[in-house]
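As a starting point, one isolated chain is supplied in structure tokens, in the form predicted alone.
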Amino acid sequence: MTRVSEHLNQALHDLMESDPSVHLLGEDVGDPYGGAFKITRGLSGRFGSRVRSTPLSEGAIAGVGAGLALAGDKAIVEIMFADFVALAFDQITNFAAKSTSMYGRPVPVPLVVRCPTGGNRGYGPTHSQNPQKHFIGVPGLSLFEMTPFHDVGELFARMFGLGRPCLFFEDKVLYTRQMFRIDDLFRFELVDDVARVYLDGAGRPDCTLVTHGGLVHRTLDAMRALLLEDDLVCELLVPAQLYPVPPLPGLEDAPHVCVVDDGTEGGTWAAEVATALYPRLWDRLRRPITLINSADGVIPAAPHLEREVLVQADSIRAAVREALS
């Protein structure tokens, strides 16, 4: 089986081989280091000057990538840790995103900004965050997230095909996980580019969970416990596109929906999903949509304290049980 990190690395190799207009920029992305998480290993030796290790300036990296895209090439920018994408906020939101429509005609800006996110690795407060919510609602900007169900090569093609800048979030805990492999208790399928994880032959679920890629395995652990210990059947939907929120399949018969988001409360992706779903499901839901977020606090480096802040399987299970009680 292929690890997520290996799959992502191969997708970058395939993309740069098939399209000579693609450039990759980032801190320490060149060999022999190959990036902090080795995702860009082998690219600089194979593609030469199209792969550039840059100075430590996220604003400059994003700005150069946007300039390449605006000039007719394609660019992939790696932010070493997603926490530092805040340093590129102006270039992404005020230059790259607005350049698609502020020149009197539509202008393609094929830029992908890769952002390794998330905690549960002991990296502490400034290297463990999920900043997705800060980019929701920016005109001209799309948000995607890596999942163990979606082919990354196809996602790159899709993002570049939009002709607008995209942020591509990659939860670091996924890098060592296997692609296209989940708990043997469940099955999965892709429905309109949304992964649906379900219990075969179970009929209508008691609750439908919606989450992003980095929370897949924690949510699956909660689903297993809910099934085996609480006799509650859950279904899971995992979109690769976070914003704009895509149509989510199969919710018409869901008695309850729970959206799980590893970011803190307030202006969240979970709230955006709920906002999109309420007009569609208002007459069918038995209770309000449950939103699960991480705690309101910085993320400690100590593992036992980190688990208290970030969303975990037991907190998902507890929230579902309370909603259905």
Second form
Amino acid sequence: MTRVSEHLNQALHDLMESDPSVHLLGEDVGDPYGGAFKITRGLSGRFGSRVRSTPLSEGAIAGVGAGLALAGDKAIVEIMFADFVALAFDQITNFAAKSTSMYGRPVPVPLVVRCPTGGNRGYGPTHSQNPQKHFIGVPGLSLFEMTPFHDVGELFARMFGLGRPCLFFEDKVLYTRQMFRIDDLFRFELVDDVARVYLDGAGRPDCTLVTHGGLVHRTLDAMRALLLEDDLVCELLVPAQLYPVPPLPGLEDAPHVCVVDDGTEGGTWAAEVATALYPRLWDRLRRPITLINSADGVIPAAPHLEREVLVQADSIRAAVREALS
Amino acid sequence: MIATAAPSRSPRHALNDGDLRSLLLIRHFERALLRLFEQGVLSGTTHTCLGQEYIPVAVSALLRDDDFVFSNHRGHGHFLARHPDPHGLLAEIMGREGALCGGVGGSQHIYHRRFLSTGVQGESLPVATGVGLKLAGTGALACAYIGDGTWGEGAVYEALNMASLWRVPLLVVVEHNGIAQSTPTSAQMAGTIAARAAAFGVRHHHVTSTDVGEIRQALAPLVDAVRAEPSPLVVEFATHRLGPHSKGDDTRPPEEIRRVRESDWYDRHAELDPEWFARIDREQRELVERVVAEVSARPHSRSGGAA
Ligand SMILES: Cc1ncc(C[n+]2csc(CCOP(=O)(O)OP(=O)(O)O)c2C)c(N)n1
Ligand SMILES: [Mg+2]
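For comparison with the form predicted alone, would you give the structure of this protein in the form predicted in complex with its partner chain?
The complete assembly is shown below, putting the previous chain first.
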């Protein structure tokens, strides 16, 4: 059994060991602290100056990472809390992403910016957000997210293989969960990039849910309750690549599709997924794709208020029931 | 906001009752928070100002009611030295009725009267410059507390440049505790804060004393100048963070933590006048215990129900 945080840490060790061109930068990433969420533990002791604890300078460290990448190396930049990637917006969108094409020829920028996302930890409005949606549709930029189903070493290899900057989102609550192990009611398989979670031998599901890594456990809790208490069979699709939205398998005979997204309402990843699915499924859909998002509001610090704002298992269950009623 | 009570000084000591009360209120409040976390009663995170309490206690007496104060993640002392309302602050941190901001902001995001904090480092200085621009000429100023690590953020320099160009009454209080989370200053800051201020033509004053009266005496004319000229001023305190960055995340070597403890004001004040100190210490400890008991018994706050 491996916790998601340990799996990530091991993948970073393996990556830096096997590829001496990889650098890692971020606030407090060095030992003995090993990063705010301990994901970089042991790296600075092993890889010396390829691992740098940086000043509080999110914009500049994203730029330094882009510079290392431009000069022929590869860089992983850790933003301590995803909320602060806002400070690196210019470097990521106007430099790193555009540089891959704005000079009239392909310029590789192998840069991965890691962003710990999400709430349900009582950290309050500036330390709990899911900023994925702000980076959707930026030319030259790809978005990925940690899931409990995808080997993260393979994801790093894929992201660097693209030769363009990638944001990699990691839900902070997911860090404490196990890799490759889920609710024993369900099984999972990988269909290309996408994890498909299904009820063994159930035949056609009543509803297919699509979500991102950070919401997997809340969605599974909802699926369990829908099955046991409402007699509704759901299947779940979890892509590791969020944008561009990858092909999602097996939706052809889905009576209904729900996209579950922890980002706040408005200009969402869920809407982007639906936009990608409509042309393909238009003839077969009986009703519009249901979009489930966190509320249009800041994320409060007090747990009883925070809970109401974010997507929870019970809100997913209620939305699916309502859509199917 | 100048001294709340008539100063009754200890004969052997430069501190008055009000200052000692304020210091000890903050000390016991922060200790109580760490206890509550250990008991699993609090969620999220907290950053205590243990060891640094004397800074806001010294500074707050130089502030006027119409001054605006900007605080950061380590802001409980900044708040309590300005507004001795531990009930409201604890209710905010615990999400209980009577919370300063309805429990939405929590420990790091408070807006109460002319006190405002935010959890994103460096964000406050441009805003403080804007508020200061509006206050210029009224005699009021904008005071912003920031740490040494926050000098890594570009916004700090963009703000200092404008504050100097536009003669903004901006008082930047730097709590230089030699560390940012786990990173020592030597690993995150090239050059000095003094030289950085000088580069913008901004006055800089270095404080090494931990004596509240002495600090105030030195700062009073400088702060007056911020108001009268007006002009920005950077006051850099050499200080120590006694506790962990947040909770349970202190990776400093034990010798260093021991050295930090030795520089703490608490034992020093206690030795100077044991009886007087013990009396006020007990009073503030019991006050905080009562606050914890009262606030813990309250129902959850409602959003939009800010006090
Ligand atoms: C923009 C931004 N980056 C990172 C953080 C996370 N963080 C919170 S406090 C802190 C260290 C701050 O150090 P310093 O300014 O010296 O203040 P101190 O904690 O020592 O009081 C860091 C990295 C943050 N809150 N905001
Ligand atoms: Mg510091």
